[in-house]
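Okay, so here's just one chain, in structure tokens, the form predicted alone.
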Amino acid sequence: MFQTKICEIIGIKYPIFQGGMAWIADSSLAAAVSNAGGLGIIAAANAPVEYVRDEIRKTKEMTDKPFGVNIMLLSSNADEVAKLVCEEGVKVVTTGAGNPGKYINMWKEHGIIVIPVVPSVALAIRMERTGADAVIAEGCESGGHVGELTTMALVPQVVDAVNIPVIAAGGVGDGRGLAAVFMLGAEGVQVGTRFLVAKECTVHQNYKQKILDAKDIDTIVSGRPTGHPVRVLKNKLARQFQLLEKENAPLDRYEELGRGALPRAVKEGNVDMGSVMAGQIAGLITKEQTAKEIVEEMFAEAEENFRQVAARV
């Protein structure tokens, strides 16, 4: 039932991608999601190239299924990682924070499937013209860096505007959300926050518990004046960012406050003064599971939702 075009293109069982979450999406999580039938993704972010190479090779040891690497195009090492994925034979590249156009010919020559993350219809059209194989339309419900449009509004407009597969991202945490984005025309989904509490996710337990304890109104978008707004769970750090906005503080104050905030939460477990990035669906998450359990539960729920709706029509 869920064998969509994106499954055929990549060679995966379920049309679900694991989000390329900086400092979080490593070989352990990527391999687990790929082994579960989805597409696991390693986040290159600002990590040293040799670290990314090592994570790619570790993933190959743990799975024989397709997996991807997410490249943050604003990163100072983007050029090096762009070449690295060719050298290492990575099957899929997802990109964010920029235009991957200058790399696409090189990636295509190495048989790499290119799937940029887009926050708007205009960028989706541009990516299709550039040669992207699909796009990830990400709504502002997602955790981390966000745009302005909601998933519900963005996805159908992107679907109508392009001829390549559209993957929906943002605001999907269970089978109901999964069923909903398929009805919007998406051919797959990208999930980040739900996988943060996967047993194979190596994020600090304090971070996981913060998500498990979250309620529906516990996320906030901070840093809008910088031009790079981020959705996080509310804590002392987020409140300090709010104060900077009220004070109309200079941009260097934001940079100083945010320096090292993500690894502080992810690795050290400081969920008061660390950046606990999470999407609005955090309030839906109540348990830790394996990646396999998460994937299979979401698709079983989606199937049941389709059956219930069909019975009412």
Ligand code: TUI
Given for the second form:
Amino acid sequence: MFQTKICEIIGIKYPIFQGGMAWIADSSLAAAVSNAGGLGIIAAANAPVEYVRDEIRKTKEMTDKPFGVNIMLLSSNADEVAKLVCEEGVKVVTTGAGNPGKYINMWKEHGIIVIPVVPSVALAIRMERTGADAVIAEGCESGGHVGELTTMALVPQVVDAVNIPVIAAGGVGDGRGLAAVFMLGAEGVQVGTRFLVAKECTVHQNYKQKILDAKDIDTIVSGRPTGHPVRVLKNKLARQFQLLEKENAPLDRYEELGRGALPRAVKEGNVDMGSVMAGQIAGLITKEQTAKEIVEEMFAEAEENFRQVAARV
Ligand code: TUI
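Would you mind generating the form predicted together with the named molecule now that we have the form predicted alone?
Everything in the complex follows now, all chains and molecules, and the chain you saw is the first one.
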């Protein structure tokens, strides 16, 4: 029922991507999601190229299914990672936090399937013209770096503007959300926050627990004045960022406060003074499951949803 064009293009069973969560999405999680029939994605974030190469090689050992690498374009080594994915024969590249236009020809020459994250119709159109195979339309319900539009508003507008497949991201954590984005015209979904609590996700247990404990209103967008706003779970650090905004503090104060904040939460488990990036759907997530259980449960739920709604209309 959910086999879409994106499944054919990539060679996956379920049209679900695991978000390329910076510092979190490693070979363990990516291989588990790919083995479950979705598309696992390794986050290059701002890690050294050698680390990313190792993670790609480890993933190849753990799965014979397709997987992807997410390139965070604000990273100082984005150029190097862009070449690395060609050398390593990675099948799918997704990008975030910028315009990957200058790399697309090189990736296409290497037979890579290119799927940029876009926060607007304008960038989606530009990406289609430059040769992208699909786009991920990500609403601001997402965790991490966010644009302005919600998934509900962004996805149908992007669907109407381009002819390539659109994958919806932001605010989807169960089968109901999955069914909903299909109704908006998406051909697939990208899920971050729910996979963060997957058993195979190696993020610190304190981080997982903070997601499991979160309520609907527990996320906040901080760092707007920097031009790179991020959605995080409220904590001491987020409150300090809020104070900076109130004080109209200079940008170097944000830089100082944010330095090392993501690994502090992800690796050290400091969820008070670390950056706990998470989407608004965190409040819905109440249990740790394997990636396979998450994928299968979401699609079974969505199918049941469609059946029930169809019976009512
Ligand atoms: O990239 C993400 N999410 C991220 S990246 C990240 S690491 C980070 N940490 C601190 C500050 C900034 C980043 C954590 N989470 N999602 C995809 C995404 N891409 N969201 C928004 C965008 C985006 C924004 C502007 C994509 C393109 C874009 O284009 C601007 C342009 O140049 O046209």
